[in-house]
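Shown here is one chain on its own, the form predicted alone, set out as structure tokens.
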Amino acid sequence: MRRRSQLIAWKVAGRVSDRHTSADEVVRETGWVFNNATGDHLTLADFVATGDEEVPAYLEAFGLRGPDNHQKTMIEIGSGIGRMTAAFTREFGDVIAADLDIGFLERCHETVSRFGRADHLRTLEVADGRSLALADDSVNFAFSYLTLQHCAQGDALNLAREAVRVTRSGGQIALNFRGPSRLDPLLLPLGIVVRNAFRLPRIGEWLSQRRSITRLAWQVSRISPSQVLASLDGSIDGVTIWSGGPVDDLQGAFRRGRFDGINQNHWWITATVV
């Protein structure tokens, strides 16, 4: 398997996470935990509470929250240590938490055991960062948030195709991407420099515990709606592109949705699999 440079930072963070004695320590001490807060007082409960707020908000905004969700199977691509997964296990009957590193998935199981429904949880390692080891038509709903922007463009588009492949006909996808911004000429090269530093013994582990530096490491790709739609052409219907602000390259036969909770640099695609 070819080693992809954008995976190095995740692998380092996963090793560091695995050495902590609890998920509470991971929240307090690692830089990749994205609740935009710092401090020794933070707990896993605080972290999960942000997911408890966001899961119903996104599902309701996208029209994907229904009384039959408890009978459905979903996959969360990029679960991390379970910030949103715990809420998903209370919403859906079967949840597949997928992530790059087994250390994250072990912590995800701990998180869901404390705050969700562990009996509704399965985990899936995405070892190559671009494919899902699931059969076709395995789930009713595929979801990804704050993950595909951290993948190289080819890997992100492949994961989008994989999300469609594993979703049954008539099922839904909700995938989050980050579009181009005026800061990219600075952020993207800095991301490359930081990811290279993550390769250094001991230095990489130190970097993984610094939030501001780690956030730079995740600056990998920017993808427009037209690129995703071209990649998924013919496999989806009822497309809506959601944004919290202006999004470039919005042309074509699909609906446009606005959700004020979306980061100004982000956008979502929701669609039905044909």
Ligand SMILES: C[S@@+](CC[C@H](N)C(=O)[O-])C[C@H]1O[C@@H](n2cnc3c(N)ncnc32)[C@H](O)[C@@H]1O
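Since we're looking at a predicted model, the values are computed, not measured. Superpose the two forms; the largest set of C-alphas matching within 1.5 Å is the rigid core. Positions refer to the first chain, counted from 1. What changes on going to the form predicted in complex with the named molecule:
- When the rigid core is held fixed, the Cα atom of L207 travels 2 angstroms or more between the two forms.
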Second form
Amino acid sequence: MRRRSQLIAWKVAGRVSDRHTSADEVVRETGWVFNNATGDHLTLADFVATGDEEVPAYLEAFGLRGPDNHQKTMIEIGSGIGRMTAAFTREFGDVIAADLDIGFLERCHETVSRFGRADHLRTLEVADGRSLALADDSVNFAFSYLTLQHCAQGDALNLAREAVRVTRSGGQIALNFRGPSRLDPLLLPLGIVVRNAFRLPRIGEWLSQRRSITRLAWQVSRISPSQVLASLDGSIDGVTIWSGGPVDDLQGAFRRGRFDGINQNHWWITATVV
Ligand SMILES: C[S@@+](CC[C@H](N)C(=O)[O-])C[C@H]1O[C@@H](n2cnc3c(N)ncnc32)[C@H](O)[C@@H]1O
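Having displayed the form predicted alone, please output the structure of the form predicted in complex with the named molecule.
To see the whole picture, the full complex is given below, headed by that same chain.
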């Protein structure tokens, strides 16, 4: 099978993180891949501190924080090296960190061992970038942040369906997407050009470690709430679409939530699995 170009940047970052012996070095070299922070003095502790702030903020905003969370199982789709996973393992009794890259998952385990609860952690490789090797009804909560926007549209919609499939009836999903914007006619074609350049021997690897170039390569898909709702039709209830500003195609019988911390181009869906 031809390697899908939207996966290359992550695989390269995974190899780079594998080569470093210190976790602080990994954060300095590849931390920008996860939350855009750069700096010669960044440490794993600084990096995890951003997740420690964001996890309770999102859970509280979405009404998903509760005393019984420590009895629940959750999956984080696109965990990376554990920026948010450490906080999730303090909140939930059983956390499945799922990612495309096995090197990131090893680092995630390390991060959680230092800053979270490794005894609450399992990892899961998303080998094909679109399906979860888990039985139906395995978790109470499925979460994904800054990940589905980097997947091809078909893969992102499939992962959303997978999130619902692995979540028990009555459980919750909270999934983050990037919606269409005015710059897309420029950004999306540039993304294709850069991703194709990633296939070039040697040059590709070099390119995919350059921050501004890789940010272009990340411009893979834009997905609107109506596409996700159509794809999950009949399998979810109590839908809320959250945004930090207006979302274009918001029509239908669901609630709208406003959360000022959300990037203007992003939106979230929260829902209960039926
Ligand atoms: C921008 S990082 C976000 C990581 C984490 N959610 C955070 O906020 O720190 C995106 C992560 O998604 C993973 N990823 C990208 N495409 C994926 C796919 N198709 N399936 C699973 N993981 C994927 C990447 O390997 C990377 O770790």
